[in-house]
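Only one chain is shown below, in structure tokens, and it's the form predicted on its own.
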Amino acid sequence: MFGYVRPLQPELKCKDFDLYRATYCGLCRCLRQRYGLIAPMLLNFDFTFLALLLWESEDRFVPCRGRCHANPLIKKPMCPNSRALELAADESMILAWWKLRDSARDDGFWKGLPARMLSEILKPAYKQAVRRCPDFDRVVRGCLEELAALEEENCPSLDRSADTFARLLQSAAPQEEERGRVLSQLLYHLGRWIYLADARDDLEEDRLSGRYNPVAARYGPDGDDTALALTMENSLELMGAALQLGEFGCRMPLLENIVYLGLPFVQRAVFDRSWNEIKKQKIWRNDT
């Protein structure tokens, strides 16, 4: 995915920061165990948020300790293996593989060569993930084909293109009655917000390269930040409303930080063009 979904670290309590990092490290370990040594390269903050959402409600977080992928000599607190981590890892692999294929197509032969090569290296892992989550892969493939068709026709409708990506991410929710409905709505509006944030982030680059950009197609080559902010903030409000309907146990304060503080912060950074520098910064305290 894109790395936009992250907490606002200065506003996190220590226990919530520890929970976030343990989830991040636990997902890294799960990716390595299920898909090999290269798979942890795909890990980012978006996938960590997905793992947090998929986790069953718990009153108290009890970490285990595991060896760090980057430095096997170090043991770190990690979330124990669970169905939530496994599902997040499987869906992460599928989403990341399709993102690589999409980048290879959009960037042309030479610029897209690294993405094309990495997608080939990861193809066996991707096929393994598809066997575990065939329905999710089918939806992702179908939605990306719809997006490609909309790009081909230079679709001027922001809602049509954003809805297509929103349905893609929505399909990551488990098919459960009560909890599934909450996660489905939350992920739908998150997907819409991510698509619009990425379109605004790429506006200048797409203009220079002549690529399709939904914001430019709707508002012109310079976009319209006032109008775009209104529709993105509406998605944030609906996401927050869905969050309050769910049961997330000890993870709720962390999820609230991400939805109510982290995403608005990222949105402002995308709009004022400070995001390119901010996204390079690590959120870990003292880089430990």
The other form holds:
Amino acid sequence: MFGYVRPLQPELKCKDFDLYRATYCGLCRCLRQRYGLIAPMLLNFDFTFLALLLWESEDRFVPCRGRCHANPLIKKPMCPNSRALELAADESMILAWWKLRDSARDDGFWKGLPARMLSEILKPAYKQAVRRCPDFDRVVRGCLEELAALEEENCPSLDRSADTFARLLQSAAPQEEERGRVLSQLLYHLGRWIYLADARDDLEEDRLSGRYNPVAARYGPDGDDTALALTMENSLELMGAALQLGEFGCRMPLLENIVYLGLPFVQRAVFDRSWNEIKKQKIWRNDT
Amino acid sequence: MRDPYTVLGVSQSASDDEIKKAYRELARKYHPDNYQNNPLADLAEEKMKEINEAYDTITKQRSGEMPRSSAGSYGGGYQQSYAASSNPAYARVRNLINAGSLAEAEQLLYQVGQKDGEWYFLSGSIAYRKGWLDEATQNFTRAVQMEPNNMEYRQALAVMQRGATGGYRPAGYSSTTCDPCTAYLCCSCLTPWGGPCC
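Beyond the form predicted on its own, can we have the form predicted in complex with the partner chain?
Next comes the full complex, and the chain you just saw is listed first.
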């Protein structure tokens, strides 16, 4: 998870913006309560989207207030704790820990040192998350091993390598019943899209360092932006089609903003290289 | 059955035009064209049925008639009607794909020796259902190259190539207007009201 999944803020209604921030702050609080003071560092927009998706459909949203982790002197509106938020926090912990391990491995001894240290510090928290969601951890571990094997053999199929990450994310939602099927399809294509966006973002860096890159393996060292954009848009379309079949209540406009506007915006930014600047921006930078 | 007004998302006091507008928007959303070969097509079909029944009930109630139990204003044409396959194995593969048994369909397809246009089309359909969209596009392209006159294959490929312009968008989220290239999908008599969708 890399922070690609965010709303397009100028197009958000104020109430949806408040809902988004309250979910973000609520997830931060939930991570702190469950995994200690360092865990909120792992928080990002992708995990917030996961929390929004997993939340049971509600017609109305009533925030409670809680102390901000970054500045305990102020109180902020936060969404109340719920099963969805706890699940999102547990899964975020597991995903973030594996991501840290991944960076520690990829970046070599010195550059990977911070990630390795952080992953050691967070190890007890990760173990605790695994006790809460053992199945999810098993899928994540299995999919990442498959992905590593495909990278090793320089897999030329874009879909095959993307499939590992897509299945990984797919398992973040319970698979049962109608809602499970909808979430499962949505998360599969979100995972596929994130994987491809990240591969495109890393294309030049991977070429310089000689690492495997699925986009280069499929289209050649320079990639093929037209074809890649098209196949990513196909995934976005299927996400939208799945979203419309789910019951998301008051969270629907926010989810629609992310799927129909936020993700295409990020995709364009990744392709024209403006993403490196945009990703550092806080969505609430105008806020006092 | 749920309250028909709730299904259409309108109040009991809504005017006939408002109801029609709400119905059209929902019919556009759940239209089978948006869910062709989609693993969730059955859910969309149920939704479509529900809004059809709701709209039907309200119109009948308002015109003073008794509502018929299951008369959809938009009915047929949902199940994908496939052209008759020349190879009996293909017919079985199609059934397996429709039933969602993708691994079995794939296995059966690989036992067919001769790879013709339909083979690539079916291979592409399986890939599409699995979410392997790049391979789906490649297979549909091969199918169209081998049989350029087959409408079924061309339509499948057109869906892959329309990119961001395709599919349903709620009001306010559409980045582009209706693309004339896909007009045959949306401006045909297939729309429930038999006219253009946009």
